[in-house]
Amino acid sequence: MAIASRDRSRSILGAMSQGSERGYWYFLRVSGVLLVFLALGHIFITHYANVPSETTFDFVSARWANPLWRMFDWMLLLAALWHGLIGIRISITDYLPGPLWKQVAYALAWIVGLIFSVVGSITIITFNEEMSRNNSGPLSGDLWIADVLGALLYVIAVGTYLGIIALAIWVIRDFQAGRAPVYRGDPGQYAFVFHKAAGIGILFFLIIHIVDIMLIGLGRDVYDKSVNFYGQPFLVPMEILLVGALLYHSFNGLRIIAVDFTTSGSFRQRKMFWVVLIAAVVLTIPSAIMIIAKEIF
């Protein structure tokens, strides 16, 4: 009971913050609810109904022929990018030492947000299907750009796999020593760590995705080559992990909102954590089967 009360108190502090901090607190929750529909809708199209390597020029141009799909993707771009960057801002506040470093990091986050908001918006709004289909964009033939993006995906994949291996070793050693793995506290701490890790991973992938989708109007051949990387067997586990991370982050976000805005949420947060975790794992399985069947076999 005492733990639930403290959780509730910490939650209320965010809503009671003044000025911009209060605005950030509410934005994360409002945009989070919106992204449950936008992001999960997008991931269903690209990772359940299709697989990432199938989202070629023909696939995207057919969707963007309908202005409603352009609006959907534009809203997803802005909501996901700024939701992620404001989430990163909270991590900067929590973990970066010294006011100077914090201010530099805040400024970089704003610069990244503005640049990628403009780049992504221009890509969606000004896309010219006829010019792009003729492969007459200014970057046509510059296939090295796709190779660079592919290399970045490999770097992220290696970092992700090594991180998972290191965490597994840590947990196994703690179990062997008779200690609680990683944390000794409430399951809410695990939910907190998983939520941040998933959010950071999703944001990095989103930024790369904004760059590669930009290529669709600048060089059709470059874009299609960059999409082909998603079918590489080494990257398939990361694609599956991305689906799981997005599902967990979305469901846990709803759990956080329930804790924030309902009286019973604080008292049920442990049970909700296990429901969120199990639901994310179970719902990832159909996508994993689809991706493995099409990308590897």
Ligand code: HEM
Contents of the next structure:
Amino acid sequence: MAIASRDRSRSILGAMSQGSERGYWYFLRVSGVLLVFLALGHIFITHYANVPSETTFDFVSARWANPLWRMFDWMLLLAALWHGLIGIRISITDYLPGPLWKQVAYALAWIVGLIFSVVGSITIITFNEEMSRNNSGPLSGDLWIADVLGALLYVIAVGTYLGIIALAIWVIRDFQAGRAPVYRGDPGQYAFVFHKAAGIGILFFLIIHIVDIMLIGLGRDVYDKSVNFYGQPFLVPMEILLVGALLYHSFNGLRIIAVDFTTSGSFRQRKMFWVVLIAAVVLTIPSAIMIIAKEIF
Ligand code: HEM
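Please supply the coordinates for the form predicted together with the named molecule, as a counterpart to the form predicted on its own shown previously.
Let's see the whole complex now, leading with the same chain.
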């Protein structure tokens, strides 16, 4: 009962929160539903039907020859970027000390959003296949740019792997101390921690991914060199975790929306959490098999 009333209060909180906060609350839910189609559709193409290192210049330019796919990728860019940046406000509000740091972080999120919206939109809308294929654009010969991006992917991968090790240590320590793991070990708290970690993790990967796609405008060679990094064994676990994180965050996002907008949702939230978790793990397996088979063997 306690859990149901807390989630109920959250939807009332959302409805009652003032002005922009209420707008952000609804934006996260509407953009979330849109992203179920855009982001899961995208991850199916790049991590099930193909694997990340196959998303080469030829693969992307063939897709972008069709304006509908350009529109799809443009909507995905804007929805994922702004959903993630509005979402990260929750952590800024909850965890950053003092109003000054909060305001600085809010402003930074807006600046990042505007810069990456413009850069990403220019890349998708102005893509000139012939110029890029001939590597005749500015910076097209600077292949070191791809190495810098590859290094950033390694940094994200190391951060992800260390984060998972830290979470495992947290759980083991709690067990050793005879405590329920992760706060009081309540499914609602697991759902909260995993949802936040998955959302923030996907957002950081997304920022690097937008820079990576931007390289296609510079030239085929620099872009294909950056895509080659996705085939490196050290990054493969991160790619599989990305699929799992997106599946979990999406399904749990739908669970949150069901709790917010339906009465039955509040009472079924515990059962729904286990369904969400099991579905995310089970549906990640085929992608993991594909990626390991193609990238490792
Ligand atoms: C590219 C994909 C996505 C990214 C980068 C992303 C990122 C984020 C981030 C960073 C948060 C804040 C998490 C927190 O601090 O609690 C968040 C919240 C949220 N996300 Fe996503 N998300 C994505 C896709 C989705 C999808 C597909 C849904 C499906 C409905 C969704 C539903 C939600 C909801 C409902 C919240 C608000 C949770 C709350 O109010 O506590 N997200 N997202």
